[in-house]
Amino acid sequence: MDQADWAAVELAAGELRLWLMEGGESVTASCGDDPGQTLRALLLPMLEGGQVMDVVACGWPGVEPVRVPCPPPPPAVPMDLDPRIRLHALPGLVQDRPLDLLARAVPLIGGHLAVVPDFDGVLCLPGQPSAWVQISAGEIVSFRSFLTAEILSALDAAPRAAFDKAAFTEGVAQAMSRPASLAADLSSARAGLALGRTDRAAAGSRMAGLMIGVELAAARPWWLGQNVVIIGDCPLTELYVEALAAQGVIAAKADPEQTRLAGMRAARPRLSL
């Protein structure tokens, strides 16, 4: 292995993903209650001799979030993790009105601004949670997050290989016109599956449409008349593209991994040593 200059880490959904930067190598491992132990186990065998490595991390616990509005925040002061690892965690974002918290969005936001520094509009970030982030003049102005993916998973309605576009589009339209009926409409979709009147693809697609539709209804101030870019690698990402297109919003897309790594690279010169 060529000696890497530094590393980037993302901690999400019980997994730790490590990139050796400028070398292109990456590795993922399950992570328990001690992400530091997992990082040490992965990284220390890769270091040469007495090499000490800087690591930029997102989603790391124990870091105070930064209040918006703000530019993408720099990494916090290094954590005492290991004599050979200087861990610089990127803080999350907190908002008071409405109260909200994002733990892992900073690399995506910073990465997009590194590539498109004059961007003015909204980033749609599908995931757990999904988020809508308003950007103007290089600053994060406001955001709103939604538990859409988590609720679909709890309903066993997360998208599968089989997908019914008509059922999805109908669900989006129904939820946007009658958001107050969401719980009842989800129950009807599940009843149709239990009674054999709809198949699993149609029922799951309809539930996904209902959930994303009610999210679009609530997030309307973030996307209506806005320049929207979608950055996500979860199974719902293409569904957000479809749902927005049905509202006449043609959203651009950015590569999530490349954007995330661009955000890590943009953060590196701002390390506190």
Given for the second form:
2 protein chains.
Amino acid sequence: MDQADWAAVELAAGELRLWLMEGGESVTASCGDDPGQTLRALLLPMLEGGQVMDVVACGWPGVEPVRVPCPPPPPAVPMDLDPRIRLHALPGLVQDRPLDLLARAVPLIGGHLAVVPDFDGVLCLPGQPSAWVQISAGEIVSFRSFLTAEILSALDAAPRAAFDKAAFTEGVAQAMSRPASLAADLSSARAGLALGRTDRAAAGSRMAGLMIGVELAAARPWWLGQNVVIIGDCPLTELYVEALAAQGVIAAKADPEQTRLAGMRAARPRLSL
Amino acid sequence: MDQADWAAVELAAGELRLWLMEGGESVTASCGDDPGQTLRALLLPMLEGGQVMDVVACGWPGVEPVRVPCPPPPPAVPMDLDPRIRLHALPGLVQDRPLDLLARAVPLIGGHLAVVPDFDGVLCLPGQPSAWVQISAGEIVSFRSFLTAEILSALDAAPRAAFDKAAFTEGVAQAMSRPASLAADLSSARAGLALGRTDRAAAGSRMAGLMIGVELAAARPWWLGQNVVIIGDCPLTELYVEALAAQGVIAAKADPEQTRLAGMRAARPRLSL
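Show the other one: the form predicted together with another copy of the chain, since we just had the form predicted alone.
Okay, now the whole complex, with that chain kicking things off.
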């Protein structure tokens, strides 16, 4: 292994994903409650005698989150793990009013700003949770996260193979005009399926439209008249693009993997100083 | 077994619950896709030679639901199962606008009207789903069901042992004044827990308050100025009582098991004519 190599790590929902940087390979491992043990088991066998490896991690436990507004990205914090692993953890972002917390999305923010340093606008980051992040004058001004994807997957309503665009768009419009009726409108959609009046594609697409529509209703200040860039690798990402387009917002899309790794890379030079 | 005995059956979520009536015992069995086979296996060994048993079932597959408005309860429909089991199934209720379907709650409606025949008002039926049923002039006028409990349990947010009344009441008030922010406010509550600013009881109670609050916002025509009776055996039932009380609605409570069996019993005499 080349001395120049380093690694990026993302922790989310009990899984650890490791990228061997420059090489570009990645592996995913279940890590339970002890990501340090998992990371050591993955990395140490790769290291030659005396070699020390830089690792940038996102979502690592025990790192104090940084309060917004703040300049992006917040600097990575050195963590004590192993003499042969120089681990630095990217802190999450915390917001006091309304109270909110962001962890997994932080490298996407840093990565986008590494590519577009003077970006002024909003990042829409579909995922579990989804997040809207306002960036202005070189600062992360505010953000808001939503449990949309988690609720949808719990309802077994996330559309898989088949997507019914008309049903989705109707769901978005319905939720944006009557957001309070969400739990009843979801129940209606399921009733339509049980009664055989709609097929699974239409019911699932409508439920996805309802959930994303109610998110758009609450997130209106984040997209109305804003410069929006969408970065996401979850299956709902295209649906956010569709739903925003139906509101007349043509959002740009950035590649999530490239942006994430750019964020990890941007956090790294400061490690080696 | 006495010739006067009969049985009531409820099917929900792949489980079959059987009550031996008059005796009052009940058993629950997992039934998968074939409730008929499960019911035969439970009942036939109890029957003496030549004995035929009446069974009233709720949630049985293949029964056409009855369209509201309709007089309650809709008559039970004879089903072909076994020469020794005289099975009658209670149909569900269907509503066209807004589209909605009710199955498991039907015996509660019939049972309440068996006990209070001239009831005029609204039944609030917490459960998966919860339902609000408007009854007037001897008719089921309309109803609305909500996936509230299912979403809450998916978020692992249903308060168990500990209940934080202040956090719950705040959640209800917050959701009723800003229902569109639901998915973001749920995310805030979880952030508070992750940041150690609230404990599990407070976070779970707040999330329950948010979900029930947004249901109350959408169900306002069903409880505002109405005579409301709550009938439910799910753990959220007391929370509906609390949330309605915070809106100045003192809802009466009826016993769910007794009401359900009264509903099954009310459907039975018509079988034996």
